[in-house]
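Form predicted alone, single chain, as C-alpha cells, below.
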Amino acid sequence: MPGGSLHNGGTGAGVRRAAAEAVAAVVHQGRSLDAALNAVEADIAAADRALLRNLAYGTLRRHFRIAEWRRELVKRPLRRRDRIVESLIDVGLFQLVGTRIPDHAVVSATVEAARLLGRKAFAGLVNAVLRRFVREGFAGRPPVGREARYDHPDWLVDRLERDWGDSAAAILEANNARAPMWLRINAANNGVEAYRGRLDAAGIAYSLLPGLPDAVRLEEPVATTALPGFAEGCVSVQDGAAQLAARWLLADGGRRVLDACAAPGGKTAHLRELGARVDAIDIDGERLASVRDNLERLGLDARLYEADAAAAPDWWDGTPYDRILLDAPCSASGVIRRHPDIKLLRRDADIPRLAALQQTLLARLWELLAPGGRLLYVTCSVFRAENRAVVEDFLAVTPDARPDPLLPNNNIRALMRPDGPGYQIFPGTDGLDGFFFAPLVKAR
C-alpha cells in the first residue's frame, strides 16, 4: 500500500503500521529506534521511508506529552497484547500536531493501520480518539505533569537541574528539537573551499561556524546520495561538535594515535584525514565493521582491533602512543535530539555504572600514553557524573596527569562552558550536539 507523502498524507496505512511497530518496540520492548526501524523498513517503499522515520522519531521525541493526551483520551488501559494500539494512537496524535498532513488523512490512514496490525476491533477506538482530540482542541491544552511539560523523564530533568541550574531548561528544549545535518569535508581528498564550491553548484545551502574549518551545516538535510562526491569519499556526515576532537588532539603535533571505543568511525576517519597514523579499537565487532566501511569509502586505512580497550595486554604492542582519543561509552544525553529513544531506554541507575566504566578506561589507557603525550577524554553526555567528576577523580589519584589548557583555536571558546578540568558544549549551541572534552597531558 502506498505510504503517501509528509505533506498530503496519501493512503499511507502501511507506513503508520510500521511506525507504530517501531515505536512499540522502543517503548514496550526496550529496543533502540535504529534497530526497530531496520526491522520494519523492508516492507516500506523507499519513497515512503522518510515519512516512516519522521513519524517514529517525532512520536518518541514528544512521547511524554502524547502519552498524557492518550491517557486522558483512553481511560481504560489496554491489555498487554494490545499495547501496539497505544503506539498507533501515539503515532496518530503526533501526526495531528507535528506534521502538515490534513486531519482527515491522518484519521483515515491511522484507522486503516489498526486493521493492518490485526487489531480491527480497535479501529473504532482509534477513530474516536483522534477525532475527539481534534474536536476538543487537546493540542492547545497546557501540560499537567512535569514529564509532559518537558517531554523528558523526571530523573533526567532532575539531573540536569542539579548539574546546570537555570541552563537546564534550554538543554531540555534543545533536546526536543530536530538536529541539523552537519558535514565534514575530507581535506585529504580535495580542498575545503573547492568542495564548498561543489555544494554551491548543486544548490545545497549551508552555513559555516568559525573554529570548525572542515565543517558545514546544511540549511536543510539531504540524502547522502545527493551530496557531491559522497561515494568517492569527499565528504562525511558528522556533527560539528564531534569534529572538534581530531584537530584538538593533533593541535601541536603527535602523529601516532590510539582511537579507543572508535565505532562508528567518524573521529577515526577525521584523524586519518589530518595525517595521523591511527590504531582504532572497539569491543563490538559489528560496530568495528562500520569503522572499516567508513575508511574504505574515504580511501583511508587504519589498524583496527576488535578488543576491550581496557585490556591492553590482549592487543597492545607495547609502543606508547603520542595521542589517545578516549571517546568513552556514555549515556548519550547530549545527543537526545538525534536519538529520542534515549529518553525511554536510559535509566538513572545507568549513570553510576557508566561512570565506573569511564574511570576504568581512563586509568588503563593512561598507561599507554607516552610521557609528554596528550589524552582527550570525550563524551556525548551533559551529565557531570560522567564528565567533570570522572576526570577530577582521575586527576586526584594520577600524579603524572594534569589538565591541558591548549585549545585548537580561540574561536571555539564561545561554544563551550569551562567545567572543572574540561569543557562542556550544550546541545543546540550553534546547532551543535552536546559534548564534553577534557584534554590531559602526561608529565615527562
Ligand SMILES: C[S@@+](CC[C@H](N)C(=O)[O-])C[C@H]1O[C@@H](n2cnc3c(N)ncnc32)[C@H](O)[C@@H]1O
Contents of the next structure:
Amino acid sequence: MPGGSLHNGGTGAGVRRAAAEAVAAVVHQGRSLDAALNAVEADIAAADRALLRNLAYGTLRRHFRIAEWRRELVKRPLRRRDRIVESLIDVGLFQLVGTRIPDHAVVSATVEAARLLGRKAFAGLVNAVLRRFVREGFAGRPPVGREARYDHPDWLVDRLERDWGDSAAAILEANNARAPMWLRINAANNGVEAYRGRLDAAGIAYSLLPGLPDAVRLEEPVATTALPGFAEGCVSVQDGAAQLAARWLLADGGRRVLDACAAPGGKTAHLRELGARVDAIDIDGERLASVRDNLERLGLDARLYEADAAAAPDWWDGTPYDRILLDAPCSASGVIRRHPDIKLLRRDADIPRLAALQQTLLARLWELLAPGGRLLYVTCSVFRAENRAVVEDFLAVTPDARPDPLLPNNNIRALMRPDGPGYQIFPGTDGLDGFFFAPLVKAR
Ligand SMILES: C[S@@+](CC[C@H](N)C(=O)[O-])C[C@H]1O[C@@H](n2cnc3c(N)ncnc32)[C@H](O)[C@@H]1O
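Switch from the form predicted alone to the form predicted together with the named molecule and print that structure.
Next comes the full complex, and the chain you just saw is listed first.
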C-alpha cells in the first residue's frame, strides 16, 4: 500500500496499532521486544519507526504502573481474544503520561487504532478510558501496589532488596530511565582523538569517562548513519561498562584470547581492535553470523566456531589460551533500561538455572586456560546468584584458581562495588550499564 497511509489510518493510528501488537506479543506471548518490533515494523513508514519504538519501549518500561491504572479504569476483564485492546489502552495511557503528544491527538489516534486492529466494537471503550484518565487526573495519583510503585515485578524487587538492601531502590529507578548511547572508537583504524575531532566537526556532543580510553558517551542518541565513518568501521555502538572487559583482560598485554560467548561480537571486536588474536565461539549460529558481520564492517578478523562452551571442545586445537573472556549468558538484569521487556519475560525460576549454566561454563573453560593465564568472568546481571555466588562456588572447588589482583585504574575502581571475588557496577552509575566482573588467575 503506497506509504502505508491507508493501512496506517493516516492519522498516526497505524503506529499505535503496531505498538499495541508489539506490546501484546511481549506481554501475552512472551516474545522479545526486538523480535516483536521486527515483525510489525514493515508496515510502518520509515519516518514513523522512531515513534513506534518510543511507544513500545515506553509502554513496557512503565508496564506495571500503567497496568494498575488500566485495571482501575477497565473493571470487567476482556476476553482472551480481545487482550490486544488492553495493550492498545496501555499504549494510549503511556502517550498521555510519557510523551508530549497533545491529549486530543492521543485519543483520536488510539481510538482509530482500535478499528485498524479489527476491534471497532471497543473504540468506545478506548475513548472513554483515555478521556476519563485525563479528566480525573489519574496521572497524579500515587501508585497503590508495590509492583506499580517500582514498575517492576515483585520477584525482581525482592531479589534486589535481598541482594543490595538500601541500594535496591536506586537500581530500580535507574532501570526505568532511558540509557545513554555510548560509542567505542576503533583504535585499530583511527586515532581515538582524531575520531573525537570528527564528532566535533559533525556537531555531535559527547562526554568522556577517564579510564575508558576508547569510549564516548553521546549527549543525545543519533542514528548510526549519522555517525562519521560508521559504515567504514571507525566506530561501534557499545555501552561504556561493556568496554571495560577487553581493556581489563588485556591490561598486561594482548596474546591468544578465547572469547567464549561471543555473539553479537561487541567484545570480540574490541579485543581485536586492541591487537589480540581471538578465537570466538557461540552456541547460536545465527548470532555468530552477526559477529562475522560486525568484524567485517570493522575490517577485522577472528577464528569463529559455532560450539557449546559447556561441552567437550572438539573445535579446539589443544593449545591453552593466555586469556579467556567468559561473558556468560545471564538474566540481563543489569540492562533492563535498554531492554524493558526483561521485566515481563524473565522469571525468578530462571535465575538458579542460569547460575548452574554459568558454573558449568566456568569449570569447562578453566581447563582451556594456560597456567599463569587470566580469565575474566562477566555478566550484565545485578543478581548475586549469577555473580558473586557463581565465582565463590567455583573458587571453593578449584585449587589452582584465585582472584586476580590486576585491576583497572582508580577512576574505574571508584565506579565498581567490590563484592566477594568480583566487582559490581550498578546500572546508571556514570551512565553505565549494570555489569559484574570477576578477574581470575590460574596458578603456574
Ligand atoms: C551476554 S551474550 C554475549 C555478548 C557478547 N560477548 C558481546 O559482547 O557482544 C551471551 C552469549 O552466550 C551465548 N551462549 C549461551 N550459552 C552458550 C554456550 N553453552 N556456549 C557458547 N555460547 C553460549 C549466547 O548465544 C549469547 O550470544
